[in-house]
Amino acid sequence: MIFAAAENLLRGEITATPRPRTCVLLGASGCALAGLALGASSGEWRLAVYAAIKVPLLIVLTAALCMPSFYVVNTVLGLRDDFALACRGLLAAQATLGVMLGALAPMLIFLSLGTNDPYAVTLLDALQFGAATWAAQQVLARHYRPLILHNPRHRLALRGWLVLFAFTGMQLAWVLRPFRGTEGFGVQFLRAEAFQQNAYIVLLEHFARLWR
């Protein structure tokens, strides 16, 4: 039954979208599996448990931080009456993100075994999260299609959500690290300098090191 629900979710058919509780279960389970794979790649069981907690936490907190702004944007644009339907689409998208991350968990382990460069591993992880995000946006677009036909201003609200979610999620992911083990660091839930660096600057530095 759970596989049928996941299939309906990934198809993005609005009338067949699983109930909210099922969406939450699917999304959280997939995120936890991805986190388990990330943490287990280090060989530390505690880090695997920590990461299995933190990946679902990342998605939930990012959505929670973005939701007040999204509500305001919808209200200002005169879309308040459609807010419940918009949230249903967002929930389906987040569940899809989790399912895709769970499906990519074996690849997370395989790729981490194929390289010893920590900067390359970081970028590979980002690419796989990006692929899962792309799948989630396909489902979200299907849910938003009738809303946009009803009122084109939903397109603007959707774009605002995507930008806000990506911007917030990337920085929050940096705060919640480590998801993988790093040589020279003990097993810990959060790094001591978690709130002292900017994720975007660090990512640019990673790209720069790879091209040297």
Given for the second form:
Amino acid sequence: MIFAAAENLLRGEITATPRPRTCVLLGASGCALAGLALGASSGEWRLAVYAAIKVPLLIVLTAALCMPSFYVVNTVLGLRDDFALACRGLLAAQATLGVMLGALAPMLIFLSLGTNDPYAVTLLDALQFGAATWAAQQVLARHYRPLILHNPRHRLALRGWLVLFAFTGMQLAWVLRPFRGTEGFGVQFLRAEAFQQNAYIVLLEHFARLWR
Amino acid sequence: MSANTPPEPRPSMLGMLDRVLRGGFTQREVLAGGRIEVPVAGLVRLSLLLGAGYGISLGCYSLFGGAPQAWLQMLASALKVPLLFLLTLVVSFPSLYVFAALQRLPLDFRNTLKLMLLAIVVHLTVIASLGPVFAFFAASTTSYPFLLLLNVAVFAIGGLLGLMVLRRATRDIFTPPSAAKTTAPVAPPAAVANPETTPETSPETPATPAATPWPATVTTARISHQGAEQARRLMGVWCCVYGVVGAQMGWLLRPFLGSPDAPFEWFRQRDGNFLVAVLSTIGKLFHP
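Show the form predicted in complex with the partner chain, please, the one above being the form predicted on its own.
Time for the whole complex; same chain goes first.
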């Protein structure tokens, strides 16, 4: 049943998209599976459980933080009548992201087993999330195509959502570390400095170091 | 009004906000009458509430940073954000109205004020809706320059959407529905029909037959184009005046965020200006 729903989500047309509750279930299970795989790679079962909670949390909290402004922007752009359809598209995209992350989890474990280099492992994680984001974009584009044809302003609202979601999601992912666990650090749900650092400043510092 | 007609129910704050965001008060047909049917007091109340909402999320930085007088900073920010908008309007409105009158904006003083307040409410709603995102960054970041720049970005996004609403409304005011919807043929203006005053009668260009009326689409296009041009000019002046006053007002009312290295203060000493401060903050991101 759940596989049929996932199949409908990935293959089907907009009308075949599963119900919102099923989308949430699909997305959450896929994200939890991916979290389990990430955490299990450390060999610590507690970290696996933590990560299985944190990956779905990351997606849900990011969406919750960005939703008020998405609502306001849609209203100001005169797109409120299509808001339910837009939200359905976003939900389908998030569910696809989860399904894809879950589907990639076994491959991630397999590849992680043969890799000790932490940079290579980080690259693998980035590739996994990149592939899942690409899949989510496909579904989102499918849902948004008729909306954009109906009113081209939907493109602007969608771009705004994507920028804000990525901007907020990156910082939240930084706060919710560790997902994999690092040697020398104990098993913990959140790092002690979780609320002290900013992902973008760390990134800038890394680039500044490369520049020097 | 007859005694039998029941009084129109007063819209709730949320209902009014919803109508503002949907552009219900700035529809072309409504604006054509030169009246915006929205109470000024209601718009001011909405501005105060929405501004206070975003101010509270600004104050979260002091709260999560463990500043000694965090609640005071939160209160100060909640008061200062709406004040920033309303004081900027008080200072700049006389000149904004004069420019509007010079451009022959068919709105009187009160209705021009309402139009400005509508744009301010949209601006404040957008920044208030980004409040949760800002509060999250305030809770998870200790970098003061980053949050300052994020605050500037939030204000800029809100400002862009507010301007979009204002631009749409001014364009609709300058292009009345009669011009937009004309279907019957319209006679050309006298000046155009007169061959002596018309450039079309020069030997290089064929003359327009005076007896042939202009098609409605040509008239409509001309009026629309003229209206759009007037709206563009007025918006340019309004943006400059309001932007300069707003930026300086924001600079005078700071701190909105409260520096972690400084004790709480309602206002800072007057020095420098907004633009220099933004550039120096970008520099501090790279060289803390």
